[in-house]
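What follows is a single chain, given as structure tokens, in the form predicted alone.
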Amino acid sequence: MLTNHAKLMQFFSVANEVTGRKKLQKMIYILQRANVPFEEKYQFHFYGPYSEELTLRVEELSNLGFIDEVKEDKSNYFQYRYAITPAGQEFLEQFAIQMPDISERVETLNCQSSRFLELVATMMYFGDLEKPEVEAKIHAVKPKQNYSETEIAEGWEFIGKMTQ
């Protein structure tokens, strides 16, 4: 149990800050699909792959004071910011885990928009299909997002970079 929590703490330690629950979900999913040993189970949801396990772990880490969750009012919705706390950093230093160096990939992911990460995660979710089938699936399950051919091409390129 604690190993999975420590892996998330390692992620937050590297990320410094993540803005948005959706972004957090997609970042962990993309890293997991890129063979980073996160073990949360995902299912397809409104905004692409979603893990209830991840939501619960983040909530537990927040309740323990290891992650700071700040809720910001953005007039018509709430946005959440996540960052590791000094207590979380101390916990992480006392817990030896084997994780690959994810700092470069986390930085690359954190610079992307939630919209783009939603596209990439959805593409990866349907990754067992052929490219044309994935693209048709994107348009079928995400019609309101209206992803362009350019965005989809950028998504394929991004997936290539993340998984090499």
Second form
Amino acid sequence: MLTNHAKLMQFFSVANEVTGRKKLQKMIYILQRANVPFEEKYQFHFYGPYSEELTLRVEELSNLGFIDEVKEDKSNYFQYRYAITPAGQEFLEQFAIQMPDISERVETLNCQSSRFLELVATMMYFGDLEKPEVEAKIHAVKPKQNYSETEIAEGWEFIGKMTQ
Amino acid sequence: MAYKDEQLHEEKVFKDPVHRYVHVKDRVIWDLIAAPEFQRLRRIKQLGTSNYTFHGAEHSRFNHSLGVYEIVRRIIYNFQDRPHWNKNERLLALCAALLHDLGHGPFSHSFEKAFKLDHEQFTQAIIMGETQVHKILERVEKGFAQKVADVIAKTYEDKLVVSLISSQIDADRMDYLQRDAYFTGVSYGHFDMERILRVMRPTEDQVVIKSTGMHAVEDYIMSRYQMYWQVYFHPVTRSAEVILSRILDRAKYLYETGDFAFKLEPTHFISFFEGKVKLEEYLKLDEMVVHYYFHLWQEEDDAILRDLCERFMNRRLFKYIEFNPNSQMNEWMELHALFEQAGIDPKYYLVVDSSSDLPYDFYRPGEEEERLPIHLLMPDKSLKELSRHSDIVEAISGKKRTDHKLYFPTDKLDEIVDEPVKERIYEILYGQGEIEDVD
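Output block for the form predicted together with its partner chain, input the form predicted alone:
Next comes the full complex, and the chain you just saw is listed first.
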């Protein structure tokens, strides 16, 4: 029961705090592509891979009081922060879920900007293509983001670290 | 004349209960509709198990796909002389609209969950594989099939074309809301689509709505909201889904044990059980075939498979109570143990179902660029996110909308012979309030 919820709680437990919904979406996707067994279904959207299932599940966890969602008004936009609550920690302790140790990867992901994670997630989405094709696809589907060659090179390096 | 420009001698029309008529003039579209992979959609219901709740909901993905095509055809007609719309993308948009659901399997959602499949990948595979559909698309021009696949996968570079079929106000949703409302017979789901089509405007990378049309869009958002709660999230439909999923789990489990002999070899399911589904096998499994197996499995030697199939075929559904995984976790664990004590396998007969298990979504303003919202085109040509301008949409999109239910068969509980166990189970379940009937 609620195994997929518990896996997300495990993530929040090691992340301490995640700032931004887009960032959260991309973090889970990148981990999923790096063989961490999150089962949320992703589709490609305007801003890269996005999972409605994840959005709903996080909303459920927040409504249940397992994670704390704080909405901050940043004058011209809103930002959401997520952290596990004591009730969430207690819930998690009742589960014996099988998850690899993701703490180091989560910490690394959490330090990145959402712009960079959008790039990495998009590159991973096209992971079945050859490298030059992936790069061409990035420029085709994200012309407004204007990702530089350096950023894309950093993206490849980052993917290498995440999947090793 | 090139195949891509070829027109039928006479326009063909499909009589349609939602759009009155679906008009076809392009030879390519006509040929695609006739392709076996598209005809297969006649045998996949649009709403899965909703017909257990709304008896009229027997319409298929075939009906819906034609409807989406027709809406896109009308949008393109309105766009033809507007800036940003590339007339060369017309046939591509029509093909993508028609084929967007091509990869749906029987009872899509349950099958995808049980066998870890993704219908979108099968849509891609059908379009790019050795199929009739692929041959037709490649006759248009070399590489055309890939373009159609990219539009459906939302990775095509012209995002305006993508947004016609996939955005928060797209032809897909506009068709299924109206069609599902019509066939279920509910009074929600209706909105003024003609008005919305008239106020849609193409921009560089998305369709936006002229601000004077905001109220028509509010109506659409309200319809979407009501349909989700009243039809798509209906607890009785979910009860049937729960049973369906458990049938698939049980059949797979029995196959994997290796020592269970099915009375009829489940040939059509084997690649699904083994997690190695080839396109050819996927296309063979439609809802007619699934029902055939379920029918036969009612006479299987395994008591659980037999019982679940008998329930599904005869609409003997599970009952449910509201469930809060936070405050009722201990009760759930106790129930789990009590079911085991009573000889009722909780894996199949005590099931928590959450709203996040369903493949439908609400309108989201996408405040942090997690997804693209609906934008209004203001008189000064600026774009404004819908909920920032509409109090109604703001009120709906700010709501917390989640739901968990616990499903179980009361008839099986009534048969428990261990009285103290039975009493305690009822105490826990009835202690939560009324047990909801699914009749």
